[in-house]
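The form predicted alone is given below as one chain in structure tokens.
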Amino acid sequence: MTGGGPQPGDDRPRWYGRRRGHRLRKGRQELLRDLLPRLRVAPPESGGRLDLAAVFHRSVTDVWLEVGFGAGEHLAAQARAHPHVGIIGCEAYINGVAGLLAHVREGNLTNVRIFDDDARLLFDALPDAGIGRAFVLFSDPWPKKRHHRRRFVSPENLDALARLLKDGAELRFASDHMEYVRWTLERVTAHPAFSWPARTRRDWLQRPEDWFETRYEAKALGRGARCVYLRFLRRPRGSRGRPPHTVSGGHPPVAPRG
């Protein structure tokens, strides 16, 4: 299902996927009228960038992304495992928004904060080396050749990425779909902002030790598919770029395979 591109005038990036699902339960509609307001990150309207203690009321020792956080289960447990550290969950589809306020609820969170809308119209409002760690987990792979550049992982979103995170930081991608994992792969460690610290295969078949599992990935396992699990470094602010990456036999990257 497409989303509705942007009107006459209007420069903001075409969204393709669901804004809304099935209709909401009442609690779930009340959480989107009462607590959404309180946590929602707005870019300043006369431009500039967010200041992110100010977005979080209290001091945070890091500030994490999560881009497109799906139903939050994922963003919630890092929360509760890291209550020191800042999230903020960017996720277009309103249901899955609300299914994170459910969680902030349920488990009284503090530390998260939404963008109700599509990640990279935030982008431009976030700091220069702001951020500890992104998450793009299990996004739209849109498989159709022809839906390619609608794909989360391009050029330009790596360009804002690096941009944003702190030298050293780490990008977490995961996906059951091994053609966008190729993909990603490619594109990731051909951008001279980040490294892929992998070795072996185990590297990339074994998630990290802080991982909490999403709900499509669950489903993705439960029909027997394999999930692969990427981490990326943001190389530091001014040094040269490295060789190609090479895992347990001298041979570049090309893909995870089997």
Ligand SMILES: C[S@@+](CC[C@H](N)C(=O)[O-])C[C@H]1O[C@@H](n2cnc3c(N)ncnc32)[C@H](O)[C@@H]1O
The other form holds:
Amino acid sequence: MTGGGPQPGDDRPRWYGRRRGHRLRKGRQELLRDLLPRLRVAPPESGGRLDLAAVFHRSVTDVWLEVGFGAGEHLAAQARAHPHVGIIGCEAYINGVAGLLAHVREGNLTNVRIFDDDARLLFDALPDAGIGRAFVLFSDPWPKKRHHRRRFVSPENLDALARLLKDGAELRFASDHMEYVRWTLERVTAHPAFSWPARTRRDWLQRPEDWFETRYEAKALGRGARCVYLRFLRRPRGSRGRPPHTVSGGHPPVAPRG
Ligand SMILES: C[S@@+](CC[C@H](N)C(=O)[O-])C[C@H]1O[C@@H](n2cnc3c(N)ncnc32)[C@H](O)[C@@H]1O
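Can I get the form predicted in complex with the ligand as well, since the one above is the form predicted alone?
After this comes the whole thing, all chains and molecules, with the earlier chain placed first.
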């Protein structure tokens, strides 16, 4: 299944990542068979938008979205810490999906829903301004120049997130790949819907307390890499003007360097 390239007449975006890893243990296979269908979010067959309140089968005070949750540690920790928030996780790597399902079962988490495919296929089904926070953590950096267009942070995906996020909502991004960090800063700060309120180095070098460690982050820190944590805000719709971004010392928009 790896690669999932488009077929003639297929306008699905191309998927470049892995869909499967090692063979899953029996317990994980059972989670995929029995629990995933109960938690799966699916775009309406008739097209149109999902009713987010109905997605959770229970009342939630807000809905958050994580794109590429990997094995789901961060998503599960957020779900535990915010039991009244509904969290939709998107991940096309089935071993990762099974990992999140294990956390859901262990923690008896009732506020998690899963889209087990490319997040871009879900975006059209989500309503305008329905998401209160979005996470894109340690997204694949695709370091080779000829692969940069595979990066999740792109004008198209930022437009989609700008539509989905509520006014004032946070978009969180983290990476240990400084060139991808700079790429992201350039694109997000150039986008009219987003601001970057960071003012000092601490704002991007220190992971806030309500932001849980991911598996990729732990690996990066373990090999001594520096991680950068970016919090962007969705500007209120209808707000005018985009003041130039400055960090302490009055610099123009500066992407953190290693
Ligand atoms: C480098 S891993 C990081 C996983 C996790 N966030 C972490 O920090 O441990 C990136 C993950 O994002 C997933 N991913 C990338 N693009 C995606 C997309 N458009 N929709 C859903 N998942 C995506 C990949 O399958 C991969 O598992």
